[in-house]
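Given as structure tokens, the chain that follows is alone and in the form predicted on its own.
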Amino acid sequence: MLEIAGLRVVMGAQEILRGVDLTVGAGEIVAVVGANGVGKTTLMRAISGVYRPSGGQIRFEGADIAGLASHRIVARGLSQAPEGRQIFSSMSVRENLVLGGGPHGLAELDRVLALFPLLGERMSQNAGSLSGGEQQMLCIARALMRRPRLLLLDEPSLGLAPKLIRIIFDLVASIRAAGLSILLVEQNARGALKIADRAAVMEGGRIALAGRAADLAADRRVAETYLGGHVEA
């Protein structure tokens, strides 16, 4: 579904992405894990058209989307729930969702609220008054309003309490079960590797390791760096 080959992003004198290769198949969750500052968010923004690649290829369902405007990429069926949520805090939950739907408007509302019933109880509430976990749900739900076939999730667990992190990861698994493919960027490697089919470890703007998520969770190099030294059983 998504094919990235030799992707480079240069900003000023700094090369942020240095030849990234990555694929996401239909119906997969692929996780990209790594420390702060290694290029994970830059990767997501390059895929979704916020940043223009300096080299390499990005193909979505066989079509080259590298350098396309963001709204054209969304129209092709690829949506992003960005890092930091970036909801419209002064607008209601309902207004955020309808705005996310674009030309689809309210058409997807019932389906999305079936995945996020808590938001259905908050429709008239200002988004800025939601809890952190509810805001993250709204961010993801808003991205789903455009009927994407591939969903990009950038650090969905960031800043959340452990109980809420588990809820968010369960929701991500439910979204995949509903038929979407997901590219998940996460610092929480333990949680991401548990729900992903495949994963990649990013270091210094490159993919340092890649493979089945279960295999990476059992890799001592990954465990020592990202799992507190604990190898997943």
Given for the second form:
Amino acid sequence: MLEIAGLRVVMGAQEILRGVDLTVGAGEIVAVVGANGVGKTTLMRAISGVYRPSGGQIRFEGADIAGLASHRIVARGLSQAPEGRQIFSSMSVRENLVLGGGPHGLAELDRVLALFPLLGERMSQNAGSLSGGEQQMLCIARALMRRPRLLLLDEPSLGLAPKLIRIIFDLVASIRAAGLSILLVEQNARGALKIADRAAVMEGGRIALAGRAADLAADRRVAETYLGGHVEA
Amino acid sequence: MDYYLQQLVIGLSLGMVYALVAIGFTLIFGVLNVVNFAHGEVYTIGAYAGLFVVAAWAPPLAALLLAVLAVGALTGVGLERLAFRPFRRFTDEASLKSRAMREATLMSSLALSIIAREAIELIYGSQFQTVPLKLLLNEPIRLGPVTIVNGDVIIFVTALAMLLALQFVLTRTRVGLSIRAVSNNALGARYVGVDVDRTIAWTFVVGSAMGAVAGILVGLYYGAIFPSMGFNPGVKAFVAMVMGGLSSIPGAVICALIIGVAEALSTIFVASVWQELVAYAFLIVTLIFFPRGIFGGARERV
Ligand SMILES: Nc1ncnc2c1ncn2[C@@H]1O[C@H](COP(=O)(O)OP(=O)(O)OP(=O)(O)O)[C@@H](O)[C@H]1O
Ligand SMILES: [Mg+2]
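To complete the pair, please output the form predicted together with the partner chain; the form predicted on its own was given just before.
Now the full complex is given, and it begins with the chain already shown.
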């Protein structure tokens, strides 16, 4: 579904991505974990066409999308709930969802509200006045309005209370159950590795380690660095 | 008392003209964080285009306004292509509203405005062009003790209709929602698949169409069309935008009306040559006491 090979992104004099290889298969959840500043968001932005890759390939459903304008990539069925949420804070929840739907408008609304019933009660409220958790839900809901086949999630649990984090992770699992593929970037490695099929660890602009999520979760080195101590086998 | 009332009506129609011009400034500032210095010339081009259409076909007023609307829209597309898009080569979200972009487009729009003014002078000369008498919007209307001209009414009604149409576009159409989305969060707009370049072009289309119509309305009202006619309303509209909080449309419209009415009423107290200073006084007061605009505060300042 998504195949990334040798992806490089250069910003000014800085090479931020230095040859990233990563694949997401149909119906898979792939998690990317890593310390702050290793380039996870840069990777996500490059995939969505917000940053222009300096080298390498990004193939989505067989076609090379590296360097395409972001709106063309979205139109192909690849949506993202980006870091920082980037919702339209001075517009209503409904308008955010309409914009998310693009040419489909609100056609997907019932299915999306079934996942996020809370948003249904806030449709005419200003998005900026939603709570942090609600904003995160809106951000994911907005991305789903476009009926993507691949969903990119950049730190969906950031800044949320533990209970809400669990809800978000459950949601991600149920979104996958509906047939979407998901590429998930997370600081919360424990939760991410639990729901992911495969995972990759990023270090210094490269994939340092990749494999089945369960294997990585059991890996001693990963456990010490990203899970905050040992995991019981 | 009657004189006050009469000046109030005149001020409202004048204010509506400023509002039409201010909307272009406001919309463009919203999506790009820049002041489009060629906006006054769009107004002038609207007036001359109207003059040309009148000379060639002498259509009824409604058709004339539609023709000018179309010319304004095309002018907007051209203006964006020539003075703004060339500086937007980078796709990175940080550069869309960057300082370098702001300074570059400031110069390029200023340059284009000079070229446009000189081109008009080359073609039509620098003297006043007079509007055929029968098209002049100065038929007196008697409302009890108050006498105004039909131009006051026509300007007010036309401008009001355009404001309502704008409201519809911005809240009900995909183009309008995209304009507001880019204005609110350009990066977010890219993530939902908004074509940002096309949306910016549409913003110029909408803003310039309204500015051009304002130009021909005023041309028909005063009966004089000349190359630098866009300067004064440009300044007033700019002040209205700043007073209104830079990217708030309701704010700009209300402030434009305030300026128009204040100007018209000022002639009661001072000689009309001082009228031009009213807007500057408002600007100074705003900058000192309301640095984020009277209705502003939503957005950072230039
Ligand atoms: N537009 C840019 N210009 C210059 N440097 C950038 C730009 N975008 C990202 N960087 C740099 O690239 C590096 C990686 O940033 P990135 O946002 O991808 O990290 P991240 O892995 O997502 O970190 P976090 O976990 O904190 O979100 C950082 O050092 C950052 O400063
Ligand atoms: Mg990040």
